[in-house]
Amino acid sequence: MTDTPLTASKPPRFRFDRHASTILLLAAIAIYIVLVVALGQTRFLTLDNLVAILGRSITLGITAIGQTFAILVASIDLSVASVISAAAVVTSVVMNGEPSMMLPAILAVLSLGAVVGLINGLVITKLEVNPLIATLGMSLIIQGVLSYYYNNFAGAVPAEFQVFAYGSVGIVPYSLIFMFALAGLAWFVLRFTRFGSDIYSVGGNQDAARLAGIKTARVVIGAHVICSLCAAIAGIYLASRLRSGAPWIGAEGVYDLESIAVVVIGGTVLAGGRGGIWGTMAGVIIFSLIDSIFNVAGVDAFVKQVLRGIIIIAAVAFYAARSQRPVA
């Protein structure tokens, strides 16, 4: 009887693509709690200040949140900053300061959210109008439509509906607890169900996805559907932290570009079929970090969104010649 001698199996590879939005995350952690204590200010790092820094992502965890939907499925959304001010003008004016019109003015603002949505996925899969073009084209009109009708400010929400955006639990508000219950409810969809598993497939290989049986045209309008309704969520929760809704707070946030960015920087492939929620949402806290950093370091604005310009091409580029690399 001889004895086989056994092999030892090799413990697997670190994978930097598998963990870059982490590693990242991280590291912006580091930076900012060395400079907070280099430069005496301490009181930067209680957990009120933490909670702070993370209520400031809100309009923006919400809008990314969508949006991974929409790259997840190698497309993309250009629409979304003038949906969240649609949204924002819709729900002050039809509610009008009438706690009787809130549900109401839900409902319409998510209508508005799925039919743009809708459209959207419409126009990219029954007309093949390359997503960047259909999305900026309804941006364009959404802008239009609202800078014809309104100018400023216009209607207002009843104290009742502020809740929803000054109210808490503790010093958790209510709306960071909605954030991060709606990345739960995107991570359940993308991980558990079948619609989820389509959004992979039809990102990773649309044409082997079609062979395969999946109707990829539903997929792709869905993920567009559901990009366009956080968007309207995000539109919704800015009316009532304004108290009132504006055409222009969507483009002045620039929710469009930063959502792609924390999308890109949290680990989602352009080219779609990789990526979760959980990386975007850690994009999401590196770009808060980010702005606390400069905040805190006395950066000028105008150096600071230069700054911000760099940092974001700097991590998106590392993480993708990182994750290209062979594994061997």
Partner chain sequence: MKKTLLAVAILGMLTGSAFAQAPNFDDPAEFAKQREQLTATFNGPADQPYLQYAGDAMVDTTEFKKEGPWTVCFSNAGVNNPWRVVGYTNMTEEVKLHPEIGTFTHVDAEGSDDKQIADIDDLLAGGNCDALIVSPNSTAALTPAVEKACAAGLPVIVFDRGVTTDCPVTFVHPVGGYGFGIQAADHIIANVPAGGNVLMLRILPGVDVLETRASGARNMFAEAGLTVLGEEFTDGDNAKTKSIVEDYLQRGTIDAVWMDAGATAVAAVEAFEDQGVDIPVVTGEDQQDYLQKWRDLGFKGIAPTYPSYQWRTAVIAAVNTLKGEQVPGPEWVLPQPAITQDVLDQYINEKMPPLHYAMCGCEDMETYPEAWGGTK
Contents of the next structure:
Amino acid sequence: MTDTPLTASKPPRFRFDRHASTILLLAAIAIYIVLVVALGQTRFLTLDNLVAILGRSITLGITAIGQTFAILVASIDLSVASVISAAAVVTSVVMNGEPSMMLPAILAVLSLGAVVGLINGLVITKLEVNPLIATLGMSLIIQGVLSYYYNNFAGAVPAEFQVFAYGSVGIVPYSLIFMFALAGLAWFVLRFTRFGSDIYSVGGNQDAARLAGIKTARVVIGAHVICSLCAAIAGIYLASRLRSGAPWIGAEGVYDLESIAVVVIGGTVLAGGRGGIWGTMAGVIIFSLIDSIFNVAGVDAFVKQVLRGIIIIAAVAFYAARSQRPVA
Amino acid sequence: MKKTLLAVAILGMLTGSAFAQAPNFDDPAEFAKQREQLTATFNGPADQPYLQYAGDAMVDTTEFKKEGPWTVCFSNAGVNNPWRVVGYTNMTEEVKLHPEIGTFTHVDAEGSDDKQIADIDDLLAGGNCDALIVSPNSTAALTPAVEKACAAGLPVIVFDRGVTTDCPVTFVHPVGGYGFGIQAADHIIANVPAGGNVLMLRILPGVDVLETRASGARNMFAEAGLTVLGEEFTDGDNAKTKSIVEDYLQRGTIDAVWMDAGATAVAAVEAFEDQGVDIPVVTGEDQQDYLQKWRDLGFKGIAPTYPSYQWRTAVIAAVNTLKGEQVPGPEWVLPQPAITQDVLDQYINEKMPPLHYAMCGCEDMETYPEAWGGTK
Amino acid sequence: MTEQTAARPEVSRRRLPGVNPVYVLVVALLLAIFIMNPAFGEPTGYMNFLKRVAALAILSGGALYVIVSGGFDLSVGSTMTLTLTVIGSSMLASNDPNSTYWIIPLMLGIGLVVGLINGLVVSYLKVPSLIATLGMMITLNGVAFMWSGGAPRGYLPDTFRFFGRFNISDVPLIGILPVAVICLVVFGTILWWGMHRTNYGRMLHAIGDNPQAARLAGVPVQRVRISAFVVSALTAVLAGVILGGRGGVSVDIGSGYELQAITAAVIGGAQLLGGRGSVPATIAGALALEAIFTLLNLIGLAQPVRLVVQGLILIGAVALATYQRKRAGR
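Show the form predicted together with its partner chain, please, because up to now only the form predicted on its own has appeared in this conversation.
Everything in the complex follows now, all chains and molecules, and the chain you saw is the first one.
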């Protein structure tokens, strides 16, 4: 189920960095199977469990799809965690248990996401503020405004809305289908639209793209709007999953740094211009597998952290070590 | 810049004006109930507080009776602070006392609701659990996951923070946050004349058990005619705590410092010490560094507790459930004593690490003190 | 010879902007604090303030080395946690005051290793520093907790806490002189000298400005870059000693400091991704950051407002610097 999309994005020429994420994913799966068999815990090899693993990281997955756009265009977004918190709180406060408010709430949150992305993009392109600082500042501002008004779980989503997180077709949750559909849409945009190819051009070399007549500022702003929109959607999902939103849930899940980590593990280059959505999805699944492997093996939480840190470095080194370009 | 400001203003209006919020941490009925429970007599053996319980309500568990060895699963919110470290040690040591527990599966959510829900899913999908113990990261968010576990037919034991469903067998917890706030505030009111200045230092906003501690105390100070200089959040950071106290000291006198948790109490005391000012009433918690500082400097301290022995009780509740024995429920309320000057010395143990919480109910275990990081 | 060629543009560049706005900002903020709270003008007032800011100032000065070389170091906070909670307090569980004298060198040794690994991973495995040091941050936090079991095992003896806590009293003119302030002056001077008065500092600027050109000019790019990470990790240990001395033992001391250090450097006018930055201005940036918090505290603004102000200042400082650079025609 996960391999097919990966092959779909394979370019005509054989390139190592495109395959690296597949190799990493296969390695993670192999380690998981070996471990489960070695520990005699074959009950973890059921379909139920596969779905549980894939469903572990929906929030992270949706956020990472957006982050991929930001990183592809040679930018970065540290404000996603705050946007997730804000989106979740607004969702649950606007809905406040009323099924009739579901649509207004979603529209409000999406416009919130679009506005944040727009401001991020404008500050980065027009004021020429380094994206790291611009989005970090944005993150502080959103967090401040949010915690000025709310200091706990606020509002509630109606039972009808919890279907988004808890409903399923057979054993496959809607949210899982939604995440892959969103990834498919993102893949389509990146591969088949003008905007998609502009993103790669601008990320690869902004000056060259500008000379080629691409309105680079618009592309960067567009990427940031998509990134913040995805974070907002992730917040909506989280509100549905947690039944409510609180101002700390984004920061608590470390979605900012984790989304960046899975994007680069998936082979998208931090310098921009190379990579893609299916690599990111592979990165997300690798993270879920790691979590599950650790749970199966009963790894202590602190050891888990050590291994996770090493895996991030090792996975990125796996791609980057052969690169001839200097890195910062 | 202007655009940013404008947008922030819009964002502020969008989130602020349209919707009101009302998380209720000021519940007079609950306050009165906890005040009563603080001094109530508890059932059960007096020398084993982790077995004691308030009230007579019991839950029948014959439906969960099962032959051992069992697999007991534990979904933990995290071991991200020293209190939880002590508690988790209590728990693992308690597990060792029960040979019927064949496997004890521990999954750690590292402080994330999202992760903990996924963890419980994992356990239900492939954990082969006979019983599930949950220490929820937050109350409302974990409720659906706990309901799902109940629906799967598992006996569920919840402790520390609760959930908003009564499907678990029992919810193990000490008296509660109001009680903690009451004990500290009573001590301050008794030792500071009316009109005195109280500085309230808090860890962070929004945590239920901490909010209730503060709201209880705040009301009591107002009633007693004490002035609250301010409520400041320290993020549990010693250096920041010191800075805050220093700044307040530069502007006037402080007659008492009320703390919603003990982690930074020593830093607050040191701020007075370093300025060469007499140390006023400073409340804390039962961790060793505070108790020892209190004894060494001889100020008027008190250590309300949020006893970590509840981690033992959760295991005991799970074991009794699987044996089909009666369990106090639907809430198992444990005693919540405060350490006062009179009993201070019996809780001090210099061989324990600085952030060991003395009210662990663990001294009677064979592996004490080594398993808790202490030396004999 | 070659190194001088690489460094020449740097020299002319530093003359252009005139007075760095951060100094104006610091003076204005300190004046505002003084007006609101005259006790700040007393030695205990401003010395306490300097004592408080010492750890962050030293840390930022070290972090600047990495920033000027064109990278980021997100692992400084966790380096502080690891060396303090684990080495500083856990291995000192015996509470032997004399052990301070070998514990601090040991901590510096560990800092050296951490910095070396960061540098090697970035230089030879070509992992972007943001990711390399993020991974290092996660790993070190895990190691710290694994080793200590989640909570510190012992106290920090007074000999250790001397650097962050002790005040020398009865000093003429100023009354009290905290040891932390002496540390700030000493290490600040060393960092300033290294960055602005040595060939090494010029090479650092050169590789941050244009690594290709620097390489062609004969700068040992890899070695200089690795050394920047080492400097950063070592200052993290020093800052940790001061912070631990000030606050005492705790679980996650130093967390969050990585972003504060970068913020201080940025407020001081350092350019992310390299090539520009000044140690005194960075230290002034740290002072400004702390002064903002103190001021907001005095005004009695709630925590959330402080976050918003911090965010606005961060974006504003960088936007202003870019604007100035553009106007100066570069």
